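Here we start with a single chain on its own, the form predicted on its own, put down as structure tokens.
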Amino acid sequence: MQLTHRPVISATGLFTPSESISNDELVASFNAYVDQHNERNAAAIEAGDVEALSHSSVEFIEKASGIKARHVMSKEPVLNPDTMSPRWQERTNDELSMMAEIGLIAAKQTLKRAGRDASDVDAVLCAASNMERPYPAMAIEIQQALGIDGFGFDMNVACSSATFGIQTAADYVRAGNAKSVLVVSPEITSGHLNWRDRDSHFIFGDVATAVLVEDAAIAPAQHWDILSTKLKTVFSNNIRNNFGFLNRAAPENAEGADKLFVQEGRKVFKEVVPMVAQMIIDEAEKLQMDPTTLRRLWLHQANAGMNRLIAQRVLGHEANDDESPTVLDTYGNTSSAGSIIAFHLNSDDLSGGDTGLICSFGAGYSAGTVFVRKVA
């Protein structure tokens, strides 16, 4: 007799850095840098050899993104016009790495909420947009710190890393290769952001999330059935980061600008919104579900305008804060962790039987959907 293994989400966890940068603070720092740059290059600007930089503003940031603040691991160096990037003490090989440290906090919180011991977990997937190092895998370091006797590996699908990780974990459960899998997403996105770029200096923040995917047979009474997962990728250069061991020009130099986060925002908006909305609708139809009946959408937290249009196309009307909650205003874009933060902070109030959607989209392009239903 063949056993049926059904994956569910047993619990989630969240680590939030203690330091936060408001738009007012960020704009003051950026504009001071702009003034310094323009003053240093006044002659070249006058001669037309160097382009003058323009000020940013709180109004511009909020209109462009909906972001009002973001948490970071290293505030002072980011706001210092002479550095404008995070700085932290390099750790020895015998010390826990930074990504493992914050991922561990989110993972332990998740296990506690599920009433689970680390010895019950079979695998750890570290799913994030940028890894602190190529190897050993961050997932294996987190596994070691938790004391898990199993396996772990890293995944990078940019802003969709967490949802791709959830499907991968769910597939392990469905196949009977694991009963309990932790998907950990430590996103220190401040490290790959160009804080000197007016069009993107406000976008990212730091955070770590964790999701425990388990076989329904061992899940706690309160959990979320995973009804469906769907992944999609389409290659695009419109969101890119060229940093790598084969090509490491200093990001501070003009020739190294694309070694940090760069994007063609308007193209991304135009191409991703219809792709993601249709992907959600098509998957709902496969489930024989009317997408307008979804109780809540936990969408990727990158841009308020994108979320508004996607939700409207899926639900058939402009979604309110209850139907499509946002954490973008206080967390900023936290890459793959964004939709998980929204789910973690805005799911306990739903009732048994309510259905919802966790959805991510970003560089690749990559997109992931996880349809869920609350149990108990």
The other form holds:
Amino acid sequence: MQLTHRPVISATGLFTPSESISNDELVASFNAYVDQHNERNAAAIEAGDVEALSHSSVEFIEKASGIKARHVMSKEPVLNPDTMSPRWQERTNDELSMMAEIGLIAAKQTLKRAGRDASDVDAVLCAASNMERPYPAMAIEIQQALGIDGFGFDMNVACSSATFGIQTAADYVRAGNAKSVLVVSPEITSGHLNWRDRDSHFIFGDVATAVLVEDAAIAPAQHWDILSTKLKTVFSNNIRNNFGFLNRAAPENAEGADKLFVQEGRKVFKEVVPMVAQMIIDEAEKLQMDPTTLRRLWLHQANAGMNRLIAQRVLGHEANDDESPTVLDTYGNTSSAGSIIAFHLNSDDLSGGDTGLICSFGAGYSAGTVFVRKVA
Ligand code: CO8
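Mind giving me the form predicted together with octanoyl-coenzyme A (CO8), seeing as the form predicted on its own was just shown?
What follows is the whole complex; the chain from before opens it.
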């Protein structure tokens, strides 16, 4: 009789929207908007009543962030200087919601890769940065669409939602409350990004990922042992979104910047890098593991410079793309899905016994580490 339950990652899945925006396209549209704004407000700018806007630049974006393109669910209205935000048909209550739809694609792919029937899954967690609605939970909608007899709920820990979801799922397994839990992260970040803000218009992209966390006793032969999970939060206003039903914007200000993503990017960079690097090193020490022996780091994909610094502190040398793969260049920052995309696309080549780290960090501040070892 098995007395302990060991959580493992059985499989992962990824949905990538078909449309993508290059930096050239993004900057051309932003600069057209800036020119329009400055022309329309020429007299007020001249009088000092309105501030003139400045052009964005492809060179700055690539140098400051490492981002070259991002996928989106609705490209044309984002690039249209008159709208500069995504638009979609409102769905009826009988239709699948957008987050459930893309989460479901990633979830089905995950179950297929694990050779798992949905009826064997006990729970669904929808772990993402911003929910499409407060209730009913997107997780329950996905649960229903998959035909799972169990439970589901939504959880939001911004960029760390997926790792917090993995620990929650792992804890259910450890406690014997579930044997198979799907953690789904549909990130439609384009809806809460301010595409008119020069400082941040280039940062985010849309995607959905899924992770199947299971008891080792039922896992497929090829899986990843979860060696440890560790979570941390420290309050900060440096990444913030004030959208909510207690502070709805006036209709004429429906896309008001204060209800969209805002950040102090420099402060985030300076404060989060040391916090996360130390957290990884401390957790490795608890596991009696030399962090420099980690075969691969699948880090949160927010900024190439941040990842370079964190990887260097953990591995003791500048990491190459094999040691710390980047998906930021083509996906942009996909919030909680970033480290899972990196893992999904860059883990098949590792050998049995190799150890690695999935790590997230972002708003809250929040950070999560998941140390894993491949079992092949
Ligand atoms: N084009 C040209 N120049 C620009 C642009 C632009 N687009 N933007 C800014 N500049 C200029 C500035 O005006 C400034 O000029 P000056 O020196 O004359 O004042 C200069 O460039 C430098 O600006 P910054 O100091 O802002 O630039 P940085 O080098 O710091 O780079 C970054 C900015 C890329 C934002 C960088 O600070 C960064 O990546 N920081 C980390 C950010 C981060 O990791 N954030 C986490 C967010 S993820 C999260 O948790 C949110 C979850 C919710 C998801 C929400 C989805 C929408």
